[in-house]
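Form predicted alone, single chain, as structure tokens, below.
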Amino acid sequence: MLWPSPPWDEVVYWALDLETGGLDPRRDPIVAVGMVPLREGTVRLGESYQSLVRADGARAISAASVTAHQLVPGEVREAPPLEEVLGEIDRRLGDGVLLVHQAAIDVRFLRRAHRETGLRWPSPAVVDTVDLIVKAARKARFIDPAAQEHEPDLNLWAARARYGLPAYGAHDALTDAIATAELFLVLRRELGARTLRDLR
């Protein structure tokens, strides 16, 4: 017998996005964080959090990542240190579920950051909008096998466009967190998910 799962809208979700100095979670630094909560199924912009993160001098910000997020080393030199920012993240996750787009990337960066700063990874429940996109595509094919012959595009902005959500400027941590939260609400409705379990 399965354990009961709370209704989806009784759960607090913290949508999170990281901007990083590269795409390798084993070595590249976190340079910016954005978070926004969903409470009772509503995005609460007034409770959002964002911060730059002081880059570890031993970890370089790659030129390719600067092209994406436009953050250069001088901008993060005086930012709060990683340990302080992780404390802010963990405090927020204490009452909620971590909501990300591409958990395989963001969660790996967060786990490594906790390990290297000596902080305990809080192991929050995670909902990944990429998983929800895949579930929605399977559901569509189940209803109509000809509905979608190709695998769905998992890119955040492509997925938003597919569901008629507006385009925002990409690679700003808070903007991307808000974009993830909005996409989550659309996918939740598309899937008819009623509980947190339905979303994982």
Contents of the next structure:
Amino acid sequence: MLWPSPPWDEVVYWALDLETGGLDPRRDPIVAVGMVPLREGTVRLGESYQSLVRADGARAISAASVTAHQLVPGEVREAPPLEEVLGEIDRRLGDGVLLVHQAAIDVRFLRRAHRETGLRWPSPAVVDTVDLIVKAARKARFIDPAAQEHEPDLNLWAARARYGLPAYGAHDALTDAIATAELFLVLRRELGARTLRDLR
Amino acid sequence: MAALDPIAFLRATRPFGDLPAPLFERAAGSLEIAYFPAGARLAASGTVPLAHLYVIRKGAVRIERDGQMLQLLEEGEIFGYTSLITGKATLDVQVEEDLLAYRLPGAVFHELLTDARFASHFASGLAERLKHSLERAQVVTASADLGAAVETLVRRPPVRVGAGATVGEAARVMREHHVTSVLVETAPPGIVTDRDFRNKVLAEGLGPDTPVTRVYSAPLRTVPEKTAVYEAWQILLDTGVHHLPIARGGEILGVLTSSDLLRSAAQGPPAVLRSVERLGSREALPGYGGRVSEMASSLLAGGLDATVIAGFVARLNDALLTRILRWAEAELGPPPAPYAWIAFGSEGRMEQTLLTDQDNALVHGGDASCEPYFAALAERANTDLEAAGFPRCPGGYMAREHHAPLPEWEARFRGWIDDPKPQALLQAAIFFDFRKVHGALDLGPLEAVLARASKARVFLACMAKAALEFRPPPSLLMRLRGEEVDLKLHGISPIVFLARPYALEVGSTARNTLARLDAVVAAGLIGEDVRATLREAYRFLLGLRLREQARMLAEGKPPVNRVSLSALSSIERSRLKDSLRAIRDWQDTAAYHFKTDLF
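Write the structure block of the form predicted in complex with the partner chain for the protein whose form predicted alone appears above.
Okay, now the whole complex, with that chain kicking things off.
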């Protein structure tokens, strides 16, 4: 590689998690977001951000997701509109890397939301903890071929349990963002990654 | 801040849960989450101190000094405060198991220290922390400042009379000034009190013209102005005097009476002593036990060390027993021979904090014909003690069964030393902690038998071996969580039982465990550093037990020795582990010293 990559802990990471009205990034709305930064390799809880997103009525929230997120449509009606929330997200991403669990889904939700509201998606560098789990499993197999017969479990909470991280009670967007940030710290160490490039 | 799991965890961790809302918000708002893999070194002694206060969420950390592990800290435990408070890195901090930690920047920790309750959790003085915990538990209502200097209680300069004064003149001066004592300006000065008028003037039929110097006490027994109030109590209880002249250099500031000291703590030892002195009859005995346990709680709340409290309890119990035996003597007539009432166990060692089962016996200087008298005396005393709140001894070590002439006791003592079978060792362990509480009989011969034990290697080895059967369970040394610890079985007894053979070996006549350790150090058998650790461990365990038992009593439950670890703060848990570890180390040394593997 030609470009030097910064040491991993000199980069600011914004761990992000979305709660959505369904699983289809083309149709379902974003109903909540949680973000927390990692600076100098530590999670800064005091800077965390979380918000619900106002439902625009056109997209109904499915009954299943209401149960999953414990959100009721009324709460969502009072929340700030999507444009405003996206502005808050983008402002934060301006100074760092986006850290998500399963980027394929969340980034697609965010891209579409930007397109619909006429905002420009800032295209931050993305680090995906799911990729890191796969990498770590590959590394383990390389060191000891018998280590893992099966594909690793990619579920956030299953992966955390596998690495000895505690189970958390609530499952809202911010908790999941914190959970992702912690998992990232463990995986970073597991991979022995020294630069941002090693993590992408 | 929202109900996030890390915040909830912090809230549930002592002492954060006690913080007032604004300070807790401050802590929550600056919380960081950090991860360190096993093997990482967070701080090295003599280098950069830690800049954060850490709360362990998951994993474990080893605290070391010169390569020696001092503590293993686990989930819910806190570290970094020593660095933050002293500004120095005095210890090595090494990650033992992958560590997920919540941490606060040092500056925020210092802000939180402005909260007195939070700060007291990190105070180095144990008494301070116990006092704090007790206040929280609301076991006691009153808490006096027992460490205050006696000079703060002095209300007026002393009243004096000349060296040539008569008792009549002295009495008039006392009446004028409404005082119960007066200083006599002799060289050196003396003191005369209202008790002297009663006991030495009136009772002896002396007239008002008697020179005061004929009935006074000189030289004065003074107490320095800076003496702590509780130390003054000890002097009062030990000497039996009721007036304490307070001195600054060569000058007398004033005279404190037992009533002055009584007012300084309504539930203090002087108050209990006074109630003992005023016991008119057996009917007044019930309630004594309750008063003593209230006193002990209140002294603990006042910040007093449990070992000091035990000293008070022993002195009061002794005063009570003397009273009880005097009643019995008055009823049965004078004893046919001199005798000695002896106490064993924790009472013998003066280590009792709450009243426990009776452990006592009677030694007399007569022959078999005296037995009926002493049997009756012992029967009455045992019954009275039970009424006062000392339960019967389930093992039957009570004077009503154990009364015998001195030579018989000597023979028993010798037998146990010469033939240390298990049953003999059990008896020796109990009876060798004997202490004479009351009576005119000299127990020198019994002490002489004990002195022989120092040469009896087999006996000492067997006694040490029996003591080593009380071990802190290995599982408790590392992981203390969600379990119960028996403070007596796993902590206090191992120290007490092992101090005994060591003290016998060096020929010490001390019975008190800390005094025994002192004697053993003086003889060079154990090091100063070992003693310091054991002493701290012993005090901590005794204090913890007293606090927990006082709480059980306050909740109307019978006091037991088992405590649940979840009831302790993280600092107490790590201190407990330290204490158990120190005990195990000492036991390993002792096994080698006594060569217990040969027996």
